[in-house]
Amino acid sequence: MFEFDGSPVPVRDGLKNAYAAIWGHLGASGPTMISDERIGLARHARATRRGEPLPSVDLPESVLALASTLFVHPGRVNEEIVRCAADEAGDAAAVEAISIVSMLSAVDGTHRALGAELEPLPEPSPGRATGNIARGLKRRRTYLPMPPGAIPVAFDLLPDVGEVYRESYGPQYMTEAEMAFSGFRRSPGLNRAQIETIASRTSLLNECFY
C-alpha cells in the first residue's frame, strides 16, 4: 500500500502513514454513512473527475453533486451547493461527504503531483454508521456548523473525523505546535517559508475563499 510507483522521488515513511491511516478511516463506516457509502462516494468523485459513468451510490443527488464539485471543482463551491445537501441529507452528511472528498483530494493530488499512480480505494469493512456528532455547535458566518476560534475546523462537527484529519497535518504541512514557529524547518525538506509559499499558491489555484 502507499507505494507511489511511478513517482520519481522518494516519500516520507510519515506521509505514508498518514494516508494509509485516512485509508482506513475511509474504508470504515463513518458519523452517518456506512462504509460502502463512504467508498461509493469516493468512486463517484474520482469517475467526475476522469469523465467516466458514474458508478450508483445510495446517497442523496445533492450530497454527491456536493461532493463532486468540491473534488473537481473547488472553486464552484458555494452556499448554495452546500445548503441543499445540508437540507436533503443533514449537516452531520454533508460535513462526512464534505472530508471524505477533501481527504481523498489530499492523496490523490500526491499522487498526480508525483506521476504516481493512484492508490486503489479501500475495500468497504461491515458496521453501522458510528452516529458520532457533536452538540451546540453554530454556524458563525459559515455554510455549516463549526466550533469557535480564530481557525475553526467544520469537520468538528464529527470528533471522530475531525480527529484523522488534524493527524494528517503533521506529515502534509506541519502540526499545530510546529505551525507557532516561524523558523519551522522540516529534515530533510522545505522551511517554513518554502511551505506557505507553496501552501498559499495551492489555495490560490484551488480559489480558496478562507
Given for the second form:
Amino acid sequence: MFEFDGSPVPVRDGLKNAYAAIWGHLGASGPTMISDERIGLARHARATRRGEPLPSVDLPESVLALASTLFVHPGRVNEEIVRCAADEAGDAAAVEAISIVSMLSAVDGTHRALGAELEPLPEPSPGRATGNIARGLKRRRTYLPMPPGAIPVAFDLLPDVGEVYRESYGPQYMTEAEMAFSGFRRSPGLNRAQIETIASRTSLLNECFY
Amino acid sequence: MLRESATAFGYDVDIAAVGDPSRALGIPGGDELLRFVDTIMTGSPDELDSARSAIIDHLGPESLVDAASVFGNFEMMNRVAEGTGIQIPRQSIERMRDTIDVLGLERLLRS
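Take the protein just shown as the form predicted on its own and give its structure as the form predicted together with its partner chain.
Next comes the full complex, this chain leading.
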C-alpha cells in the first residue's frame, strides 16, 4: 500500500504512514455511515472528477452532490449546498461526507503532484456506524456545528474523525508545534517560506482564503 | 504566513508574485514552486514533468515530496474551510490586510 508507483523520487515513510492511517479510517465504518457508503462516496467523487459513469451509492442525493462538488470545485460550495445535505441527512452525516472528500483530496492531490498512480480505494469492512457524535456543539457563524477555535477543530462534531484529520497534517505540512516557528525547515527539504509559497498559491487557485 | 516566514529567512519577498507568477517571488526556488502548483492544477503531463524536474534540480528530490505533500494538505484544508464555512477571525484579517489588498483576496472572505 502507498508505493507511489510512477513518482520520480522516493517518498518518506512518515507520509506513507499518514496516508495508510487515512485509508484505514476511510475503509472502516464511520459515525453515521457504514464502510460501504464511505467507500461509495469516495468512488463517486473520483468518478465525478474523471467524468466517468457514477456508481450507485446508497446515500441521499444532496450528500453526494455536496461531496462531489466539494471534491471537484471547492470554491462552488456554499451554505445552501451544505444546509441541503445537513437538513436531509443530518449535521453529522454532512460533516462525515466533507471529511471523506477532504482527506481523499489530500491523498489524491499528493499522488497527482508526484505523477504517481492513484492508490486504489480500500475494500469495505463489515460493521455498523459507530454513532460517536459529540453533543452540545453549535454553529458558530459556520455552516455546521463545531467547537470554538480555528480550522483544526472543524470536524470535532465527530471526535474520531477530527483526530485522524489533525494527525494528517504534521507529515504533510507541519505539526502544530512546528507551525509556531516561522524559521521551521525540513532537513533535507523545504523551509517554511518555501512551504508557504506552495500553500498560498494552492489556496489562491482553489479560490479559498485559507 | 508567507510574509512572516520569508522575513525569518531574510528574503525580500514580493507577495504580489503569488497572484502573478510572471513576477519574481524573491524566495529560493519560489518561482519553480509556483509553476509546480500551476501545472498540477492546469498543466499538461509534459509541463508537470518539467515542473517536477525543475524542483529536483533547484531544491533536491526531498523537496519535491515536500512540495507535493503541502499541495495535498492544502487541497484538504481548502475543502475543510469551504465545506464547513469556517470564518476568518477579524484579527487575522486585520493582520493580513496588506496581503489581502495586494492579492485581491477581499472577494474570498465570507461576510
